[in-house]
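Okay, so here's just one chain, in C-alpha cells, the form predicted on its own.
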Amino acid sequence: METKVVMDTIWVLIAAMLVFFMNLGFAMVESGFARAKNAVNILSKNFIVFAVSSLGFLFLGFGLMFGDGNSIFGTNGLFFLGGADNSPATGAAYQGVYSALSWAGVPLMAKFFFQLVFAGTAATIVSGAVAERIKYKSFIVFSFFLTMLIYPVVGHWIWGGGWLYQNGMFDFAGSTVVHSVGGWAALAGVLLLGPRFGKYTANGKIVPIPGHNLSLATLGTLVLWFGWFGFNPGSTMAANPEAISHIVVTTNTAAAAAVLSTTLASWLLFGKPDLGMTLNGGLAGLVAITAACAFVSVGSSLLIGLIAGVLVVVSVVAFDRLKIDDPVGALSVHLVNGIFGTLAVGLFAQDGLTGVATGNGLLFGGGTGLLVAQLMGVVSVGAFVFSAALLVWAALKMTMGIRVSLREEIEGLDRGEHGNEAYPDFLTRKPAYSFNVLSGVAVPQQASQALNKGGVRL
C-alpha cells in the first residue's frame, strides 16, 4: 500500500505541474491572437492570474468545492484548508471534512495542487475573451471572486459530491467545471463590455481583427496539447495503468480529428485553410473530449472530436455575426464545446470501460437517462455561473470600471495599463485610427490629420 501511495502521489504531481505549464499555452495563444500593442497586458493576466487563483482557491474555494457540507457548497474545511489531513486514505473511505475526495489515497496537499491547476485554468479562459479592452485591475478582483466563489459552488456540485452528482451528471476531467464556467464567466464579460472599437463597423459589417503572432499562437497550442496529457488522464488522481493509457489515446484521437475537421470546414466556407481556425479546432477536440475520456471508446473519441471541429468554426461565425466579439475564440473553444462534450456523455458513454460505472448513452442502448442528467448539469451550470459572473462584472462596472478609455484602447493597453511595450524596438504598422485631441474622439487617420491642423496626432 505504502508502494502505491507514493507512486499514485508522483503521477499526480506530475499531472498537476503539466495542467499548471498550460498556462504558458495560454499565454501564447491569447498574446499570438493579439494586436501586438495588447501583448504585455495579455501576458501580464495570464501570469498573475495563477497567483491571485492560488491564494482564492487556498483562503475559502477547496473548502466550498469539497468540504463536507451539504449538496450546493462545502461547509467545513473552509479557510486555509483547515481540518485533519485525511490522506493517504488505507482501507475504507475515510467520512471526514474532505470526504469528496476520499477515494483518492494521496496526501491532502496533493490533492489540493491538483484542484488548484484546474481552478486557475477556468480563470484564465476569460482572459482571452475580454482581452484588447478590459481594465487590468477589474480582471484581476473578478478573477478573485471567480476561483474563490462561482467555480468552487459548481464544482462541489459535480466533483464536490453535491447536488448534480447525486442526480448521476458525469463530468471525468472538467468539460463543464472548468471549461463551461469559464465560458460563461467570459460571455458575462464580453457582453457587458462591448465589442472592440473597429471591430464591426455602423452598418454591421464585420471587420477582421488578425493576430499580431500566429508562431506564438502556434506553440500556445501545442504547449496546450502536451499539457491536456495531464489534465485528463492526472483526473484518475491514481497511477492506474489500464485507465491513464486509454484516457491518453482518448483525448489524443478527438484532438487529432477535431483539427482535420476544422481545417477541412474552414477550407470549404473560407475558400482556404486558416491556421488560426486550425488551431482553436485542435483545442475544441480536447475540450469535448474532457467530460468523456474515460467514458467512452476511441472510436467515439474521434466522432466526439470531429463534431467539435465543425462545431467551432460554425461557433465562430456565429458569434461575429452576433457582434460578440472575442478576441481569441475563447467561447467557441470552451464554452460551446464544454457544453458539447458534457452532451456526448449522454450520447457516447459506455458503462464500466475504465472502471467507472456511468451508465451506457443514447447511442449505446442507455437510453435518456444519462443524456438527461447531464443536460440538467449544462443548464443549471449555465444559469448560474452566467448570473453570478454577470452580478460581479456589474458591480465592478458600477465601481471601479470595467473598459479602458478609447483613447488608451487605440494606443495600446501595453502603454496606457502597464507603461512599457512588448516590442519596444519594432517599427509597428500605422493604426487606422488616431485620437484628436480636438474633438476627443477617435476618427479616421485622414480626417483626423484635417481636424488637427497640424496637433499632436497618436
The other form holds:
Amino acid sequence: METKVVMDTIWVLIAAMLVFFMNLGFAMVESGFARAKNAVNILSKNFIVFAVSSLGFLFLGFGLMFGDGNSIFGTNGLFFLGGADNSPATGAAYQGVYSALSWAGVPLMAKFFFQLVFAGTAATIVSGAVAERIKYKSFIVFSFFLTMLIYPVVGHWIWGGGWLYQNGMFDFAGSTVVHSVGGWAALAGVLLLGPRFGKYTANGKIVPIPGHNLSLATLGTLVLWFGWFGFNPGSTMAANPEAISHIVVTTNTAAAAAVLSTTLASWLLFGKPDLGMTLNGGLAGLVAITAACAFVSVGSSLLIGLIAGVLVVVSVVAFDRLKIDDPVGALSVHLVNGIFGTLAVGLFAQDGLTGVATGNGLLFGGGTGLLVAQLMGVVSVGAFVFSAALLVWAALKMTMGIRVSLREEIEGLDRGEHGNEAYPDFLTRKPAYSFNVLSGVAVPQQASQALNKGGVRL
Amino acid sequence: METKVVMDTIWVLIAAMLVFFMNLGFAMVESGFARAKNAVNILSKNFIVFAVSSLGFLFLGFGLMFGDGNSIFGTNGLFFLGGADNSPATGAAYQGVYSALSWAGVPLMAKFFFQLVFAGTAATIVSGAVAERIKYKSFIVFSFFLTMLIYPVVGHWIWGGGWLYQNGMFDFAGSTVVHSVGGWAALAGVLLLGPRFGKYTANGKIVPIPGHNLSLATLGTLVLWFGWFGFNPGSTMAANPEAISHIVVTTNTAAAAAVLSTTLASWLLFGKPDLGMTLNGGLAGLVAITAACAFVSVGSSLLIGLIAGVLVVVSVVAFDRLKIDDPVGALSVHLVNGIFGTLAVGLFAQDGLTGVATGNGLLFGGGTGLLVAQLMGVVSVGAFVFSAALLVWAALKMTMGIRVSLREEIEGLDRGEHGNEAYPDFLTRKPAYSFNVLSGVAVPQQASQALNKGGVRL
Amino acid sequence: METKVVMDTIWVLIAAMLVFFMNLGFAMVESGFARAKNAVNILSKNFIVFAVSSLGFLFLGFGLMFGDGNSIFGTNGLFFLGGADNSPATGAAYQGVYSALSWAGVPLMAKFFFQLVFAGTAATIVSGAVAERIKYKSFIVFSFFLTMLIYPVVGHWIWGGGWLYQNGMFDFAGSTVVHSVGGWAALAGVLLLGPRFGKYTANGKIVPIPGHNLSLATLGTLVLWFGWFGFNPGSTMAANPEAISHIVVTTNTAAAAAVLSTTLASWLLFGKPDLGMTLNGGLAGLVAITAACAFVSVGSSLLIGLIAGVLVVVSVVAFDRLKIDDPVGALSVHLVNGIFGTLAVGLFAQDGLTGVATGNGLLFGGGTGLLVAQLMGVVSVGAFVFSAALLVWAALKMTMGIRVSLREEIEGLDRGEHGNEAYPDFLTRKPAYSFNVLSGVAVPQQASQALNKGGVRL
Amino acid sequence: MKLLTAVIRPEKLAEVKQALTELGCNGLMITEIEGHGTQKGIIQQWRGERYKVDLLPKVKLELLVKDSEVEKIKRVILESARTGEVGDGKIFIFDNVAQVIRIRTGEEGEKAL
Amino acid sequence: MKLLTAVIRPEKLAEVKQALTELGCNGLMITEIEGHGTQKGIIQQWRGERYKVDLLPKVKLELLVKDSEVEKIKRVILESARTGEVGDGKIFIFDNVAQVIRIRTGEEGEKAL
Amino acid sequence: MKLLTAVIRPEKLAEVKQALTELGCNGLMITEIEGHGTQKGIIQQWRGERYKVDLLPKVKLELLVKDSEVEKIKRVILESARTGEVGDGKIFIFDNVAQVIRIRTGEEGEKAL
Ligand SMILES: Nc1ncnc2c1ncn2[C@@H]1O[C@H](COP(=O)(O)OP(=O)(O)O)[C@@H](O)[C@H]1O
Ligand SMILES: Nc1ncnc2c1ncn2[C@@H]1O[C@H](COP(=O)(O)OP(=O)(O)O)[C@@H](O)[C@H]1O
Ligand SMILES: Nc1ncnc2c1ncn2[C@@H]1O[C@H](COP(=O)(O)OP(=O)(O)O)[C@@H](O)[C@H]1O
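Starting from the form predicted on its own above, please write out the structure of the form predicted together with another copy of the chain.
Below: every chain and molecule of the assembly, starting with the one above.
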C-alpha cells in the first residue's frame, strides 16, 4: 500500500510537470503563429495566465470542482483547499470532502497540482484565439473567471461526480473538460471581439496573415506533444503499468496519424504541404484522442487520428470562410476536435480495455447509449460554457473594454499595451499591409478612414 | 514482482518520453544549422519523420526487429504488434513471439513505445545530412523504408537476438543500431544527392554556408543532451538503481569531456572557439558513449568523450575536404562517433560493471576478442545499411527524383516545396551568395549558366 | 528497503535531469536579454559552463563539499569520487567518507549527479551578470574555480555538515547554497568589470539596453520554472509522497504569486506591464521559495512569492541607479531573492511540516533563533564568496584580463571572441547606439574618444 | 524622366501601392527605413527604464517615371498616403536621370521603365 | 562623377560584385529592397489560404563612379546580372553629383571615391 | 535644396544624430546598408572553414537640406562621424532636387523640409 502511494505520487507529479510544461508549448505555438509586432503581448498573456490559474484554482476553483456538494458544483472545502481530507487514503478508507478524487491514492497536494495544470491549459487555449487584438487587462480578468468559476463547474459535472458523470459520460483526460471548455470560451471571445483589422477585405475576401516564426511554432507543437504524455497517461492518477503503457501508445498513434492525414489533405487541397496546418494537425489528433485514449484500441486510435487530421483542415478553412478570425487555429484544434474526441468515445470505446467499465461504443456493438451520453455532454457543456463566457466577455466589453484601439492594433500591441519590443535588434516589416490579395484590397476603405480619424475602437 | 513491474514501467515510459523529446532537439539543431530560406522544409521533415516512423514501426518495423524468427530478421508477430505476448512476464515465464525482449519486465506497449522512439531517432539523423536540397516527398518515402525495413533488420541482428548478438557484439543503447544506421543511410543519400549549390567553387574551394540561428541550434543541442538521459539510462528497460545512476554519470561525463576537447581543438586549429563545432562536439561525446555507457567506468567515459570531441573536429573538416556536403555535421556526429563508440566497447569494457557479462575490453586485459566482435558489427552493419540505403535512394532518384530543381534550391525550399516562409516579418538576406571566399568565386560559372536556363536538375 | 531505493533513485535522477535542463533555461533567458551581437558568446558560455562544472565537480568539488572532514571543508574522498562508500545504505548502516549524504538512500552516482547539476546552476548564474563584456577564456577559468573550490566550500558549511549546519541554519534546496553563491560571485565580477559601454552616459543617465529576443527569454523562463520542479522537490532526495507534493505546490504558488505581484508593481511604477520584468519576477519567486519550500505552508509560500515579486522590481531599479550593470537581472533574482528566501525560513518556518525539525520561524511564534541562524548564514556566505570571488576575478584581471577591448565590445563579442554570427541571414541593427535617451547623450564623449584611439580597454 | 521618392507610413503602403497599380504604374523600389522629422518618437521601456525611440519606421518608395506622369503620380501618392497627422512623410522629386537601362534586354530610355 | 544605381536579383549579387572587383571598382553601397516591376509575384500560402506576394526581394547597388568609367561599369553589370528572364532589374544613372567627401580625411572630389 | 547622403559607421549614428539635432536639423532618413570600400572585411568562421565577409554594415543618412545649410551640416557630420580609421565612410551631395512636398499638408518647397 505505502509503496503504491509512492509510485503513484511519482507518476502523478511527473505527469503534472509535463502538463505544466505545455504552457511553454502554447506560448511558442501562439506567438509563432502571430505577427512579430504582437509577440510580447502573446508571450505575456501565456506567461501570466498560468499564474492567474494557479491562484484562482487554489483560491476557489479546486473546491468548486472537487468539493462534495450537489450535482452542479462543489459546496464543501471551497477556499484554499480548506476541507478535511485524509488522502492518500482511498475508497472506503477515505474521509474528507473531496470524495470525487478519493479513488486516487496520492496526497491531496498532488491531486491539487495535477488538477491545477489542467485548469491552466483550458485558460491558455483562449489566449491564442483572441490574440492580436485583445486588451491585456481584460484577458487577465477573464482568465480569473474561467479558472475560478466556469472551468470548475463543468469539471464538477464530469470529473467531480456531477450530473454528466452520473449520466454515464466519459471523458478520460479532458477532450471536453479541458479542450472544449477552452474552445467554447474562446469562441465567445472571438465573436465579441470581431476579426483582426485587415483580415477580411471590404468585398469579403480573406487576407491570410502569416505567423512570424514557424521555428517557434514547431518547437511549441513538439513541446505540446511531449506534454501530452503527461496529460493523457497521467490522468490515470496511478502508475498502472498496462493502462499507462496503452495510453502512451494510443496517444502517440493518434497524433502521428493526424500529422500524416493533415499533411496529405493540405497537400491535395492546397497543392503544397502547409507546415502551419500540419502542426495544427498533430495537435488535433492529440485533442481528439484525449477523451478516448484509455478506452480504445491502438487501431481505433489510428482511425481517430486520421479523422482528426482531416477535420482540422476542413475546420480551419470553414472558420475562415465564416469570418471567424482565429489567428492560431485554436477553435479547430481544441473545440472541433474536443467535440469529435468526446463523441469518439461513443463510437470506438471497448468495455474494460484498461479496466474502466465504459461499455462498448456504437462501432463495437454497444449501441447508441454511450454515444448519446457523450453527445449530451457535448451539448450541455457547449451551451453552458458558451453562454457563461459570453456573459463575462460582454460585461468586460461594457466596463473596461476588450479590444485595443485600432491604432494600437495596427502599430502592434507590444507597443501599445507593453511598451516593449520582442526583437529590437532585427529589422522587420509589417507584412499584413504590404500584401495584395489575389483579388480585392488588403485595407478596406472604411477601416482606413477610421484609422485616419485616429484610433477608433471597432 | 508487481511492484518491480510498476517501477520499471514508470522508468521505461519516462525514458521513452525523453527520447521522444529528442525530436525537438534534432529539429532545432538541424534548422538552426541551415539557412532561413530552408527552415520550413527542415522543420517539416523533422516533424513528419516521427509520424512516419510511428506508423511504419507499428505496421511492420517492430515485428521485423523483435519478432521471433531467424538470425537475420523476425518472422513472427510481424504486423501491428499482432503476435502473442504475455509481458510483463519475463524469462521462463514469458510466452510469446517477442522473446528477444522477454528480459524486460514491462508491458508490451511500453516495450513498443520505447523501441519506437529509437527508430524515430535513426530516421531523424538522415534529415540533417540531406538538408537544403532534398525533395520533401522523397524524404518521406525514404523514411518509411528506413524505419520499416532497414533499421529493424539491423536491430534484429543486434538487439533482436540475431547473428551479431550471437557473435558477441554489444551495443548498449545504440551507437551502432541507431546512430551508425542513421549515419550510413544519410551518407548514401548525401553521395547520391551531391553537394548544395554554391558549396564548392569551380576551382575546388570550400564555401562555408553558416546556419541561420545559433540560438536554436544551442537550444536543440541541450534538448538532445537532456533526451540522452532517457536514451542511455533508459536502455536498461528496468529501474536498476546502480545501473541507471552509473549510466547517467558516464553519459554526462563523456558529453562534458567532449565539449571541452572540441572547444580546445577548434580553438587551437581555427584560432577561435567555434560554437557550431562545440555543439557538434557535445553530441559526438553522447553518441560515442551510447554503446559503452553501461560497460565502462566513469574514468573511461571521460576518455571516450575527450577522443570523440577531437574526432568530430577532424571529421567535419575531412568530410568538407572530401566534398561530402553535410550541412549539419550529422555524419561526423552520428556515423563517425557511432563507429568509434561501438569500438570503444571493445577497448574500454570492464566485465560485469553494471551486471552485464561483456568480458573485458582490450585496454582492460580482455584481449582483442570483444574488439573484433565489435568491429565485425561495425563493418557488416555499414555494408548492409549503406547498400540498402543506396538502393532505395537510387530507386527514388530514378522514379520521383530526390533533388529539387536548381531554381528551387536557390530560391529556398520553403518557397518551392511548401509555399511557406518561416520568418515573413523579418528582413533577411541571402548570405551564401553575398560572400566572397578568401580565394575563388562563390558561384561557379557552369552552375550559374544552368540557372540561367531555368531550373536544370543537377 | 530495496523497493525504496529504486523509487528514491528514480525520483532523484529524474529531478536531477530536470535541473540539468535548467541549463537550457539559463541559456535562453540570458541570450534573449542580451543583444544579438553577443548571442553566440552568451550561448557559448552557458553551454560550456556545464561541461566545466561537470569535470570540476567530479575532479574535486564533490569531495570538498561532501567528503568527511572538518567543519570548513571535506578532506576525505576528495578526488574523482575516490572515497569508500556503501550507498545506498543509509544511517547506521552507512560506511564511507561521504557521511553528510548518508541520509539519502540512493547510489553514490545518483547523489553525485544530483549535486553536480546544482553546482552547474551556481556557475551559470554568473554568466548572465557579466554578459556582453567578459572575455570567454577568463569566464571559463573562473567557472572552474567556482565549481571546484568556492561553491563546494560553502556547500560543505551548509549541506556537508559544516559549521553553519551545526549552527542551525536551514537551506532546503539552495537559496543560499546555489543562488546567493552564484549571485555574490557575479557581483564581484560585475564590480571589477564595470558597466557595459554606453550603459550610462557621461552625465550619469541610464541608457536602457533592451534584449534581442523576448520569445527566447520567455521560453527560458518557463524552462527554468519547469526545472525548478526538479530543483525543489528533488532536494528531498527521496520519494516521500507528502513532502514532494507539498513542495511542488509551495514552489508553484510562490512563482505564480511573484509573477502577479511583479506585473502589478511594474504596471503601477512604469505605467505598462513590462515582460522582461515579469519574467524576472517569476524567477525571483522561485529563488525565494527555494530555501523554505519544505518548511512553510502554502499560504506562506504565497506571501513569500508576493514579496519576492516586488523585491525584484525595486532591486532591478536600484542596481541600475547604483550603476551596477547586470544585463539580465541576475543579481536581483538570485542574490537579493536568495538572501530574502534564506531569511524567509526564519520568518515563516513551521516545525516539522514535512518532517524536518526546523523549529518555528519568527512569525509562527518561534522567536528569533532561527532567523538569527539564517542571518548568520547569509552574512558569512556573502563575506566568504564575495571576497573569494573578488580575489579570483582580480587575479584573472591582472593576468589574462577579464574584459574584451572596447572595439570588440562595440562590434560585438561574437565577432571578436568567436568569429561567429548568431543570425547571419537576418538584417539587424545596433540599437544601443541609435537610441537617444530622454535626456542626455547615449555615447559619452570620453568613451567615444577612447574608441577613436582604437580599442582602449576600460 | 524623373526620380520620385516618397517617404510614407508603413501601414499605408498597401493603399499607396494599390493606387499606383490602378494608375498602371508598376515599377517601384521599396526600402524599409527609419525616419526622423517633426513627428515625436515612441516611448518604450526595458525593465523599468523608459527610453525614447525617435527613429520611426517608414517606408521609402522610389519610382522612375516619365516626365509626363510625374504630376499624376504625385497626386495619387499624396491622396493615398495622407492621414492628416504628423508623420505622414514627404515626396521628393529629382530631375537628373541621365539614363535607364533594362538589364534583361539592354533597352534604354523611357521604354526601359 | 555619376551615381550608378542598379537593381538586381539577390542571387546575382556575388557574381556582380566579383565582376566589379575584377574591374578594380571597389566602393559601393548595397541595400536590400523589395521591388515590383513586370515580373509577376510569388504565390504563398498560410493555412490553406493562398496569397500573392507581389513585392520581390531585390538588391540595390549604388556606386559613385568617375564619368570616364560609367560605360565600362554599366557594361560589366549588364553582363554579370543578366539571366534573360523577367525580373533581372534595371540600371539608373544620375549625373548630378555635386560633391563627394571622404569622412576620414576630408578629401574631396574624384580622389575621394 | 540639396540631397546630402552620408555613409557612416553604425556605431557613430547616435553621435551624428545628436550633433544634427543640436544644429536644429531634424528631418532625415536612415537606411541600414552594407558597404564596400577600401576597408578590408571581417574574417568569420563556420565549423572550421574561414571566410571573409567583405560587406560591412554601414548606415546611410539622407537629408534634404536648404542650400544655405549644406556647408554647416556637412561640417558637423564630418566631425561627429570621424574616427580617423579606414571605413569612416563618405558624404555625397546631390544638387538637383526639383521639388519637395509634405504629404500631410501638401506644402511645397523649402517650407516642406
Ligand atoms: N529634410 C528631410 N530630409 C530627409 N527626410 C525627411 C526630411 N524631413 C522629413 N523626412 C522624412 O519624412 C518622415 C516624416 O516626416 P515628419 O516631419 O515626421 O512628417 P510631417 O511631414 O507630416 O510633419 C520622416 O520620418 C523622415 O523620414
Ligand atoms: N520604373 C521603375 N522605378 C523604380 N524601380 C523599378 C522600375 N521598374 C523596375 N524597377 C525595379 O526593377 C526590378 C525588376 O524589374 P522587372 O520589370 O521585374 O524586370 P525586367 O526589367 O526584367 O522586366 C523591379 O523589381 C523593381 O525593383
Ligand atoms: N564610390 C563609392 N560609391 C558608393 N559608396 C561608396 C563608395 N566609396 C565608399 N563607399 C561607401 O563608404 C563606405 C566606407 O568607405 P571606405 O573606403 O571603407 O572608407 P574610407 O573612406 O575611410 O576609406 C563603404 O563601406 C561604402 O559603403
